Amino acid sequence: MSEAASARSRHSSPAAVPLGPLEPMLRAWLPRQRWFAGKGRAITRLRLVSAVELLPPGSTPGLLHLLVGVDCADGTADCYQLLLGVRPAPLPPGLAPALIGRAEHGPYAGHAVYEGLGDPRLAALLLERLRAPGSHGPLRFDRDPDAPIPADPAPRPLSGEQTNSSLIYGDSHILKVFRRVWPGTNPDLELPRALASAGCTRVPAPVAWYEAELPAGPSGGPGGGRRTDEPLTLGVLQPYLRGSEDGWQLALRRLAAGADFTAEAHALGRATAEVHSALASALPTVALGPAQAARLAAGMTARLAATVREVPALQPFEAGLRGAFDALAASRGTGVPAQRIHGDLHLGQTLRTADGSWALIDFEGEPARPLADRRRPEPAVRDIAGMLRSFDYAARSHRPFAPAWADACRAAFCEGYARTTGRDPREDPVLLRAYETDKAVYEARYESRHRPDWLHVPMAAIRRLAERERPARRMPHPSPPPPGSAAPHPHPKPPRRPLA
């Protein structure tokens, strides 16, 4: 029997495993993590929400599962999931980059505390827990009994820019570990399960997952002091699509080779439409009326105002951008359906599989938005606007800028979508422009915070979208040309993978 299978977990109350000895090192380590949402904010307090020892005391290595509340000086409060490895100091050389700190006192005195997901033995333990469902203190592990999960595949962390952490097991499965967590089912579990029930094969179906069930209380919980008895989704295991190509990287390679991408964009439009249709059949839909359209427009306007305060470069364009939202409010939204959607769709959230079809992944939505907002029905055009912006991002990464490539991909995507649903998203120009503007504003805020050297990309769209008197441009509807058609683009410098 494996170490992971034979181990028993111990749940400890916050009083039994105090955060005190770990707090100084976590306070310094958290802001440096890619997935930490509070960058630039002063941390005022760390709160221990839950602590579970997933290996018996004294095991080497030990694995400590924490839910830690982080309060910041601006009044925000978030909850983060941490999986900490504990070994006698010093760490083996292979784990040295994962070091968080050395405990000088308390129950872990003399031990090195490190990021546990980088330790293959501890990563294997997580998979073993998912293979054998059950509860460990407040943690509950569950799985689809009909989906096989192999034993003891070699784990490896997924590299790259992520707002969470992912582990690949062999070549069969991938586990997404959510870092910033909220009470309520995460859409990245909820929506793929609904799509699997509807028979949609465009999204890998979850095979296992784990959650935390915490007692409701007036303070100290993950809701920042709000009472809640909803479970927190902590991780989802799905099939790993071996041999698949990341849509963003594929688009960049086509650009670099001067090759056409409209056939792929057309097929991706059809795949997106299939997912939207399956979500609409599996989950409730609503029709937007004047009140809902006004609320959408007000939310977009508020986000714009907050972003202008943070990103001064937007100030000259604020009035023009607000015009797109005013037009949405004036349209009254009559007859526009709203449904569950992906919520953060772009080329980096797509995979072209080994058989040449497209799959959509990462249904978490925009991590910066509250979970309740991400679970609210919205017009499907929000996803479409995100993908249209993504084609622009790819073209802007090219030197020189390749606007014709972006326009052709945008048109092909919309045509592919229309061929599946019977309705071209460009037939709703007011709604599409509002959502594309909202997305560009979001991108400007993101790039200003995290990658200032990319700010010029959304700013180019900001300038275009702010032209209030410019009529909505009707893009052509060409049939997708045969794969391999070439356009004379020079090679770009390879960028980092962007947000959109």
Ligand SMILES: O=P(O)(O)O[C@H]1O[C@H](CO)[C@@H](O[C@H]2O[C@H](CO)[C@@H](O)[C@H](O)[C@H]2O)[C@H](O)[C@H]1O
Second form
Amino acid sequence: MSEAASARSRHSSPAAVPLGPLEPMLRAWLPRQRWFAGKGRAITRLRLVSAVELLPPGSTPGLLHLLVGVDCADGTADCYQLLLGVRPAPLPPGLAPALIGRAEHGPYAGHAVYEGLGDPRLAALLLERLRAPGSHGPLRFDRDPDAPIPADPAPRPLSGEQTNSSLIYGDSHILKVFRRVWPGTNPDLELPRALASAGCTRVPAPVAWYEAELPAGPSGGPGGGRRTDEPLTLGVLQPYLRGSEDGWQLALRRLAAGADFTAEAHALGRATAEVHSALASALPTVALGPAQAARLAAGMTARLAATVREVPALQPFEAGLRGAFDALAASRGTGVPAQRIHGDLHLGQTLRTADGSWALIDFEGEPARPLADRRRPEPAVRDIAGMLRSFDYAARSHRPFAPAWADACRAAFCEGYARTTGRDPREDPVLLRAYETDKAVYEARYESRHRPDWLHVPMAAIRRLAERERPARRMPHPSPPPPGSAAPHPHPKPPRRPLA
Ligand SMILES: Nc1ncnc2c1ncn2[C@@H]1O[C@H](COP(=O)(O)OP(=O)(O)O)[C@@H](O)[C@H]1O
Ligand SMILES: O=P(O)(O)O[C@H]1O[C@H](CO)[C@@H](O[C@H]2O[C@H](CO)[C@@H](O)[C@H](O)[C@H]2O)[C@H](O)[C@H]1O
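Output the form predicted together with the ligand next; the form predicted on its own has already been displayed.
Let's see the whole complex now, leading with the same chain.
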């Protein structure tokens, strides 16, 4: 696509591109998408928040960038990013699986509307936009001027179960297109950029990104009616770690072979600690005092209550689980540092690269939590708890269940973490138990919504955590460092100031 053509790209106001003719097909299509968060909730209304034609009107194919507000009967309102391809119907056979519907009237009458990311020509156009920074209506494309982006790499969509949609370009870059979007910088752009500035190489550094700048409105805006003019992060391009394998797949392969995973778990603990230390040095940290501990515990208790309403199987365990949160409130926080963290760390968010080192990806945080929550500093133990849960997940997805494998990995991970930071996460048992419990509750809701066949996995942990026993009795004690290993580093940066 030439620069001249790109300059002709048009921003249409919501009134100029009515959602009307597209509405019935999107209503049917959206709930079937893996990334649609409103599953099981009745859609009451679709609202056009923004519409931009990224190719001149009449181009074949056409590319329509939409932000669509989805209001549900339970009062929730979300905003989704859609990239729609438009071609005269019928679609060529290779694009048939991407079909969303055929417009019968309106500006696209007689055209097939389809998932644009499935069309290599449109995927290539998106990369072109990222290569040449600039604005298209409310969309702003930006890049790191020092990081090269190749001109014409062949795009392919990433398959599999994802919260968002990703495209791989010629095995050199990967573009994540965020689906559910909010006003405010997405931590998956913010944190990797901060880590790159801090010199941390454990996380692929963003090389380009695009955002929407929308006027704040009294209602109907991207935040479901929130007044805000913060930009919405829509997509991030980063280097693709060719030849890497994710930690989840690797762990399952090891389990299937009856093989040990503790060396990897130990190295993962070290990698996680390095990332935490870099985040603590790049962004503000605070000390967890009594008020914050009480607020954290109250948040966990409220999430538990909401989840019990949604997942009745949790009900018999509610009182036992609440004990972990009460203990956190009673601990008065003990002054541990709260800092920016990964927020949804599990084995699937780790990549063992071709050179055998570990990288961490996907700093978006738990997709179901409000963005403001995900950007708030929290004790790093939250991430550690996520990873410990993941070893349990892996062991439980194996037949027969391999509890000793999980216990050994959990211990090795904590030891690796302690080797780098000088502090073993098991020395904070109250915090660790509260976060593991909170994570298992989150997982119960996640599985009941997205993968009911997996619900038994967090339920097994919930049964264990609801027994009011000290987690320290469950996990082996920290062992001394292996001979010849490096001395522990000091703890990442002391807390700067206590919160009020
Ligand atoms: N930089 C990268 N290099 C190689 N593979 C990657 C990279 N980033 C992501 N992936 C692959 O893409 C998958 C989805 O990425 P992720 O950021 O977790 O997206 P989502 O938020 O949609 O779950 C990962 O599980 C991993 O397999
Ligand atoms: O990777 P995402 O950001 O999409 O995270 C969500 O989906 C994960 C599953 O794909 C889910 O993770 C849970 O299942 C994993 C195994 O598939 C397991 O390793 C994790 O420990 C477990 O939490 C994650 O919770 C969810 O946010």
